[in-house]
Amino acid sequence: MYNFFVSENNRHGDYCYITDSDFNHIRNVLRMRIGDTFLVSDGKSSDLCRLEEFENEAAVAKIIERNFQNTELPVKIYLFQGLPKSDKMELIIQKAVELGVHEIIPVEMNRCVVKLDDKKRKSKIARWQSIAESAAKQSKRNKIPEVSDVISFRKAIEKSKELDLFIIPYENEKGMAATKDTLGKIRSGMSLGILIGPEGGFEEREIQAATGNGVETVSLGKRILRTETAAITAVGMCMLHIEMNVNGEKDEKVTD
């Protein structure tokens, strides 16, 4: 089933309103009729909609069924990935999204082979909050999670604050029951951030700013693994956790 995504100002009672570019893929690519079921998200829910009519240049769908789906995860996972090379943030993005993250935040960092100036990195943002996007409808999710500006190290320590737990996957003695323990400290309403290090991974004195601000190391295992392999691990194995063992609300159906 087809996943599109609305503003507020698209909803006016019962009725949605699908325009622009999603207008153009319901009406001359997948060729939809009146009467076929999509969803429709804004955000914060997924409505079962049915295809009423194409007014001007939008598509008009009815509301059949408020609230159908809600494949959000009731922990708010923020992904910090030191700037990869080439088009690897791309894959991260995509990966993250479809995992559940709910903000991805690029960082710069000491061993960062990739530098951004203003303009690449407007035109770079752009096209990965276009990723986020296509990988929310394709994942079924309720909300398009944002890619937000780069930031640098120091800043994401700072916001590190802000969150409920924190974590680095780095080499750490305790191995794997050290990162057990960590992930049975969450909670369902809270904020987790993940940090994760560029191909040159994290300069030791990184390491100590962090942990020194109360972050949290963790292991990924006994393997060396390649910064986007470190991302999409990361952040799967918080999801699986946080499905199997953080209550939210209660499971929607979904439907394929």
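Computed from a predicted structure; not experimentally measured. Numbering follows the first chain given and starts at 1. Compared with the form predicted in complex with S-adenosyl-L-homocysteine (SAH):
The rigid-part assignment between the two forms places V101 and R66 apart.
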Second form
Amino acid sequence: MYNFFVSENNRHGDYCYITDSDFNHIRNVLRMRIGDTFLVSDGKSSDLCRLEEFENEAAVAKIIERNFQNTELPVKIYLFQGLPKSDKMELIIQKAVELGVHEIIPVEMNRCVVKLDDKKRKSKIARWQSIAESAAKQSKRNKIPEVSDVISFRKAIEKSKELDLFIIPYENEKGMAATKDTLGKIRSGMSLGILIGPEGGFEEREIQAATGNGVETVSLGKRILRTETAAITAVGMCMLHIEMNVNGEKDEKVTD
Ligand code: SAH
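Having gone through the form predicted alone, I am curious about the other one (the form predicted in complex with S-adenosyl-L-homocysteine (SAH)); can you provide its structure?
Up next: the whole complex, starting with the chain shown before.
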């Protein structure tokens, strides 16, 4: 969500007038359209605004919610989750959404016990999406994360190339150096993918295919975690690091 600072002089009732370089940015760089929303801040609190019209030298925005809290992380976390058994996916989705994930992508892997046919898959995704929606509401998220369609492992590795960072928590990885190193690379505005294996874990050749594509494996400590614990730990670890060390900056796009 973009955030613009507007002085008291440029606020009249429910309307804010965005001028000068921010006006140029909104109109010519971001090419915003009437109806687009963004935050307007006076330096203390932020109001959620909707773009109403362009005047000659100002973008006019209407306040639609005062003291709006932006609860989104300044980094988009994509959780690629190896399909687990029974209703574990529901728990993973609920917790990952609370922790601030941007999107959840179920992944079919060689050691997945569950195989979903077309009909089952569609109804599962609809159910998972509704779980994401309730978790987003409960945790006061500004956006509802998407649960995407189930994809293959190969597709997940292809998608990893579109993201700024991509990690695979892997129990055979020793030491915390790679984990620390990855966290240190996270910057505001980045996209970060995390791929968690199913109960049976990754096959050696899956790991080889991923690392051959430049993906890093990282450790989540010396114990073997269940798939749902690994997912929640990995997202939680990244969320806390981002909250503590990565700041959302002015004018930066942090959500859709
Ligand atoms: N193959 C293992 C366990 C798989 S655990 C076995 O059966 O012994 C499921 C997933 O959780 C793994 O694929 C991995 O992504 C993640 N995981 C579990 N413990 C981990 C750890 N200590 N470090 C990093 N990832 C871990």
